[in-house]
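Take a look at this single chain in C-alpha cells; it is the form predicted on its own.
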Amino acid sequence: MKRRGRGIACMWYPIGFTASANPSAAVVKVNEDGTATLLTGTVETGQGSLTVLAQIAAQALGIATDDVHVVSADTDTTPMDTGAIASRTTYVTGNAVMLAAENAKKILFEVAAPLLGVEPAHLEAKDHKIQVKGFPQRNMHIGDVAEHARGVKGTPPIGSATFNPAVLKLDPETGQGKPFATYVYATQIAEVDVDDETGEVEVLRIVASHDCGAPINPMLVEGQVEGGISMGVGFALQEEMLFDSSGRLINPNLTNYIMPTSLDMPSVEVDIVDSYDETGPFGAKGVGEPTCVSTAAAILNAIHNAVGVRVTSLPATAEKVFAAIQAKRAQEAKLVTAG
C-alpha cells in the first residue's frame, strides 16, 4: 500500500567567507555608442552569473542589459576573481561590478555636468541618458557623453574596482567570530508516496521558499532552486558511489551511477523571499549551493511521516526503506508478544 507523507526542513547558509581574503575585481568601460564592456574573471558554469553581472552594470549605468558586453574568465585580459565558489559570485563579484560601473559613471557625470549647467551631484543615469534629476528633458545621450569624455576631455569613462568582504579572523582562544559576511535562509516541504510493500519512494511535490536578498533576476533564481532540488532528489534517493573490497569504484559512469532525470522530478513550487541586504549589490545575496541543502532532509522527514521509519544513511533506496519498515514491524510484533 502506498502511504503519503509530508516533511519539512529549514536551513541557513553562508555567502562567501571572511576568514581569509576572497576578492573580486571588475572593469567597466562605457563606449561611444552607448554600450558598455564589462571585464570580470568570474566563470559561467550555467548558473546565469554573467547575466546577473551584466544586469548589475546596466542598472548602475542606466542602460539595457543587452547593451553590456561581458568578457569573462580569461586570465590574459580579465581582472582577478577568487572563483565561482561559496555562492559568492552575485554578492562579491556583483559588488565589484557595481562599484566599477559607479566609478565609470562618475567620470560621465563630471564631463556632462558643465555641458548641462549643473553640478555632478544633480545628475542621474537613466534610459541611456545622463540627465538632470527632476528635469529629465535636460539630458545627453550616454554615448555622446562618453565620446566627449574621450575626444575632448581626454578621460575615457573607464571604471575599475575591487570588493573583498572584511576579513575577520576567528578568536584563537574562543573560536568565536564572524566567518561569513552574510547568510541566506530557506524552508522546503516535500510530499512523498512510500510503498510499504517495496520501500519505493516517489517524490510528488516540493515547495521551496528561499531568501536570497533582493532577486536581481527572479527567473534565474527559480531555475537555480529547481536545479538544486533536482540534485537534492538524487542525493536523497538515488546517487551512491559503490566500491569493491579493494576500494575501487565500481559504478564510475552514468549507466550504473543513478541520477534523476526529468521523469523523476516532482512538481516544484518556488517562493522567493525578497529581503534587501544593505551590503549586497542592489540588495542581493546569493542562491547557488543553498538550493539543495534542505531537499534531502525534507524528503527523509516525509518518509518518516508516511511510514514511521528513519533512514539515516543516504541515499534512501527502496532496499533501505523496506528494511527499516521490516525492522519496525518486527519490533512492533515483539512488543505485542511481550505484552
The other form holds:
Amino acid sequence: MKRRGRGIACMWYPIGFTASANPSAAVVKVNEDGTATLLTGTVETGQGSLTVLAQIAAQALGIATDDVHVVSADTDTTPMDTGAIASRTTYVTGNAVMLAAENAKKILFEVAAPLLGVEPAHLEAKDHKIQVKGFPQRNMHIGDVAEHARGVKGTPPIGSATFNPAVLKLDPETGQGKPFATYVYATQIAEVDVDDETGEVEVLRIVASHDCGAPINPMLVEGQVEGGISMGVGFALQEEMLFDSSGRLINPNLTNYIMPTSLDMPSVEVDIVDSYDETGPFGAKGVGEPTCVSTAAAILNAIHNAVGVRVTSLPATAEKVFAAIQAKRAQEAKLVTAG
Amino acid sequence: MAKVTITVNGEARTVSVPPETTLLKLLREHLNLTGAKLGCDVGDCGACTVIVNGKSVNSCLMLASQVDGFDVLTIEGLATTDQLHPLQTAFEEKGSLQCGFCGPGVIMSAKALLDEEPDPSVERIRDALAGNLCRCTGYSKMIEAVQAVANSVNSHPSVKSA
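Next, give the form predicted together with the partner chain, keeping in mind that what was shown is the form predicted on its own.
Whole complex next, starting from this chain.
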C-alpha cells in the first residue's frame, strides 16, 4: 500500500567567493533621451540575470527597467566578467552595475545642482527626473540633465565601476577565515507517497523557503527555485550516469538517462524569506545553485518518514527503496523469531 | 529525390528532398523554419514538436514524404506581425521559459491540447507536456500559463479561434 511521509532539509550556500580575485565590472551611460545603456560581460542563460541587472541600474537612476538597454557578453565592447557561475551574478555583477550607475548619477547631480539651486547632496533621481529631495516639483528631466552635462559642461554622464569581494586568504594553519562574501539559507519540505510493495516513490508536494536577500525580481526567484527543485527531484529519484566495466558511459542519451518530466514534478510552493543584505545591491544576495541543494535530502527524509528506511545512495530508485524495505522486514522478522 | 507538397502555416509549399529527409530537416533546412529545434533527433526530448493535421508530433520521427498533402503548423504560424498567440503571451507574462530551447515544442504541445480540449485539468496539461523535456524551469510556470490561457478562452469564447 501507499504510505505517506514528510521530510525536511535545510542548507546554507555561499555567495561571492573571496579566496581569489572575483571581479565584475560595468559601464552605465545615461543618454540624452533619458534612457541608459549598460555594458556588462555577464552571460544570460535564461535565468533572467540581464533583467535583474537592468532593474538594478534603473532603480539607481530613477528610470524604468525598459529604458535600460543592456549590452552583454561581448568582449569587443563589454568588460570581461568572472562568469555566470557560482550564483554570483546578482551579488557581484549587480553590485558593479549599481556602483557604475551611481557614478553616472553623481555627474548628473553635479550638473543639475547649480541649475536647481541646491547642493548635489540634496538631489535624488526618481520618476525619470533629477529632483530636490522633499521638493519634487523642483526638477529637471534626466535626459535634459544628461544633454546639459554633455553639451554645456563637457562631462557626459558615463559611470564605470568594479566590484570585487575583498580577497581574504584562509589561515593556512587552521583553515579558518571568511571564504565568501555572504551566505544564503533555505529549508525545503517534501511530501511523498511510497508504495511499500514496489518501492516506487512519488513526490507530491514541495514547500521551499529561500532567503536570497531582497528579491530584485520575485517571479524570477520563483522560477529559479522551481527549476532547482526539478533538478533535485531528478537527483533524488531518477538521474544516474551509468558506466560499464571499461569506464564507458552506457546511457549517454535521454532514453536511458531519466530526468523529470512534467508528470514527475510535484506541486511547489515557494516562500521568499523577507531579508536584506547590507552588502548586496539593494539588499540582494543570490538564488541560482542553492535551489537544488535541499531537495534530495528532504525527499530521502520523507521516504524514511513514510516507510522507515534509510536509502544512502542516489538516486533512490524503486529497486533500492524496495530492497531497503525488504531488508527491514527481514530484520524485524528475525527479531520476532529471536524474541 | 522525393517531391513533397505540404501546407505549412497556411501556405502551400512544394519541395524536392532526399527520401531520408525528416519533417524536422525539411522545416529547418529547406523551408528555413528554425523554430522547431533539433534536440535529441530520436523522439525523446520534444524540442522539435509541431502540429500535423491537428496532432502534436515529434517532427524528427516523421519523414518528409509521410506528410505529403498534410497540414503542418509550426511555432512560426502562431503569432502575427502585430500580435502574439495567447499561449505565447501567457508564457511571456508568467516567465514560463528560461533558456527557451524547449519553448517552441512546449507551446505547440500545449496548443494541440487546447485545440482538442479547451478546458483541461492540470493532470491533462501535465500529460500533454510529458513529451517535452525541460532542464531549467521545473515545468511549474508552463503549466500555470496553459491553465491561464484555458481559463481566458473559457471566459472569452471569441479568443477560441486564435
